[in-house]
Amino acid sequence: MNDVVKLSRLGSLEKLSARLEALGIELPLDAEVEPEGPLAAPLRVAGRTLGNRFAVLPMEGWDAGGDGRPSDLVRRRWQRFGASGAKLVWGGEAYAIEPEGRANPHQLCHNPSSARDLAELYALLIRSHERHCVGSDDLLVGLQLTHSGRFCRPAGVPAPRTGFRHPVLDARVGISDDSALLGDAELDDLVGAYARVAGLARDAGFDFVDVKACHGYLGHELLSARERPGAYGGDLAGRSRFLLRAIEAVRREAPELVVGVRLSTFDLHPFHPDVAGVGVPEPSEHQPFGGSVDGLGVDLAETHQLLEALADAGVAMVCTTAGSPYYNPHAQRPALYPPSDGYRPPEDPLVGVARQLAATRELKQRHPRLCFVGSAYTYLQEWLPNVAQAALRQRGADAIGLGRMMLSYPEMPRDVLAGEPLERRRVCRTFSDCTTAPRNGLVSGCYPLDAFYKRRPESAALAEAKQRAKRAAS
């Protein structure tokens, strides 16, 4: 888009406020951010006090060993995960349950060191939160299980497992036949890897793992498989039931555990660039959950009725997102600049950015027993603070969650709760360059703001991809 204006020409209140206007849409935005305001302010959490309204959302790494356990990079990750002042680590990182679940193949998964890699990790966060915060008492960690589903890639090519047939994402993935469908015994077997692993990150010191069910991923696309046949399919009961059953069989295993679910609570069909390179969608006759019909809205009615099964099935908190990284990222995490194998927003980002935090706000004030993190507040940038805050006064959000922020300026919960000035020089522009890198086999960080990822030799092969899709979309 031509008419989008950079967050960081907006100097004030008064401009942010009149571009908000310009585009007709609303954030809750407060003037000034109190250090000892919403923000500081303790969360009661499944009979856990919580000391402050951050967290740290998890991403996936793309640079563990192939054989699935931590390197000294993602050793670091964590311990600044810990050091970040954030009193809610939701996960941390995408763990698979499988080594064939990866998305990449150096994601974190289940091998035969899990225990003791896992019980490492949780340590290396645990003592970097004591040298940096005031205690851990009121520290809740936990580990994300994920299965990637239609975007495994475990070997680096795409090796799809898939709940049901999408005309679209299919031919994405080189599918033309149902070889790639798993079928309900298969999806039986992986309820009970949910299981395993949950009980190998309670034995490792972790207070909860997150049931994905977000961005694509297995336990997403499950809940569009409206054409599917059996159990795991059709209705919303039939739909929901993979999800539930996983939540079940971890909840058996591990009940001390506290279990959340990271929830894309609205899709839209999938994007794909124009001849000028802004994205555009790709139709179909699929309707996506959470979307309208028409596959370019938000329909919440289904993500209501699954919030109540998940509130009744013990789940306590929802971390809500929204689309996918594969197929319309604009919608599930707001940026200027796309990756290298993107498209450039078809919207302003504010605009994705309002549309997440006003789906979070219906559903947790219709959700009263669910404890709700939004997220897609890194593309606010200077501003993140005043809307988080604003956002949690206004009771749209119990708690906020930072992802991208994370990899660049792990610090700011922080400095913000210390009432310190932000270090504008380490505040997350969207650049990309942290999907850009892995998505062309380099290790995931963030290039152009964090000195320790500028100085490795993966610095000059991302600057060079990056100048061959420039040249290839010239």
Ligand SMILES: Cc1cc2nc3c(=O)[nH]c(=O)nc-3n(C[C@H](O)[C@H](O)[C@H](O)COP(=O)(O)O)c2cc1C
Contents of the next structure:
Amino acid sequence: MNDVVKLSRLGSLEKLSARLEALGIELPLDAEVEPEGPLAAPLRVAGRTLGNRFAVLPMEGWDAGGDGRPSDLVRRRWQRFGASGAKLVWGGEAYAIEPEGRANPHQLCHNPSSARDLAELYALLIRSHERHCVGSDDLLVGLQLTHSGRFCRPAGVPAPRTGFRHPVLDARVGISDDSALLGDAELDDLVGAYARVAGLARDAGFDFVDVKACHGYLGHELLSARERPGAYGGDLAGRSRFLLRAIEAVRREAPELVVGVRLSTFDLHPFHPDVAGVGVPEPSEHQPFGGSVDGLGVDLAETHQLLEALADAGVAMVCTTAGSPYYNPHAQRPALYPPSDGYRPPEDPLVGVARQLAATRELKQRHPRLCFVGSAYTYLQEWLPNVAQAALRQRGADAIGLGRMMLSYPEMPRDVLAGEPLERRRVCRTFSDCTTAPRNGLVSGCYPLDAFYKRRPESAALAEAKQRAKRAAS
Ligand SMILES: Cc1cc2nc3c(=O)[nH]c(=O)nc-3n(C[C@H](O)[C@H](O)[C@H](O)COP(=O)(O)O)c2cc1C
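Can you return the structure of this protein in the form predicted in complex with the ligand rather than the form predicted on its own?
Expanding to the full complex; the earlier chain stays at the top.
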């Protein structure tokens, strides 16, 4: 791999610091982690006090029933989220506001049993938390509301609904004419669907909903719909109108709920593998949201403007992320090993981590009305607690979100806060099997490190799919 050094080979803080210097990047890094230090400090948000600074990021499993109802695998995952010790559960996983808005046929979605199912999932998570942690009064739990837009696949094949004609991404989802474009009236209707599901989440006991605007899905795609005419495109006011109307509708329907937004704070051009399998950008005239004009760098000018509008609209919390797992996964979830449909890292994954942490820090420092949950820490592996603590200390985030680490080692927050040594064999090494499995129609989970998934029949199917991908690439 070009210029990539395995983190597990950097056995000391000095070596990690030297590597960061060689890469020309900065990461906050504390030599010692204090169990009762910044990670254990309470967090005030929207009139509530949370018990610590760890957050569970939304992690979908591609394992709901075809009717959008939770399965035992979904329930297991939510119980593990509750047991993690984190006092913020950001969204659980993407919950589609209507069945057609699912990114796969096994995503949770609005259905006639939603009210009962959401109440059951919420109660399971709370009970699990109370079994492993002291009380749940200081726990905040949300549901992530989504419409997959361009990446809808409710029946397992692309059924995109888009905000505009994208010069590169249209071809990737089989679009050759205007028929996938959502009209303004259709977007108006979807605003109502967000509000309806938010009402159900409130009734089920959730504290907040996340009106999702990240990863290339509808709420995010529209933020860069410069070419779109009419109410939902053009200038930033038009491009953010859908998101702001959905937030307004949610607040009207369920004023008791705290509102959060998971935002791709910046985006880059889509990438694809070159002849050697390494990721290279596929440039176009389209300027990504939060990206520079050439689509290769970060420019947060519009992100700052949007965050002020979100705070004015009553949003209390923002969970920062970047790019999209479909077209630039190295920017979204830095990993040493790519998913089967991805590409080898075009940069040391530490660069991707540093890019997200720097963006979150800049945004947090300029928007004191909002609480910021950071993402993309998992690649840091054993160094995660050292970087997380330093990020909090340096006011680079208010809480630290964990994604992939929650699948392999959900008790990491509990162990860190108890001052226990980390269980190294459970630390996520970013093999990307949790992404490769669903790309091949299999349930997601941590196949390399969670014995529960290792033993499942899908494990053999996953190994075969990886072999097939390897053969196809060679
Ligand atoms: C298997 C898998 C499922 C994911 N599901 C969601 C999701 O439902 N909603 C979402 O906003 N992000 C989702 N993400 C992104 C993560 O929340 C997170 O942003 C990403 O993994 C980077 O954080 P990490 O470095 O801690 O893993 C998913 C990531 C993975 C690997």
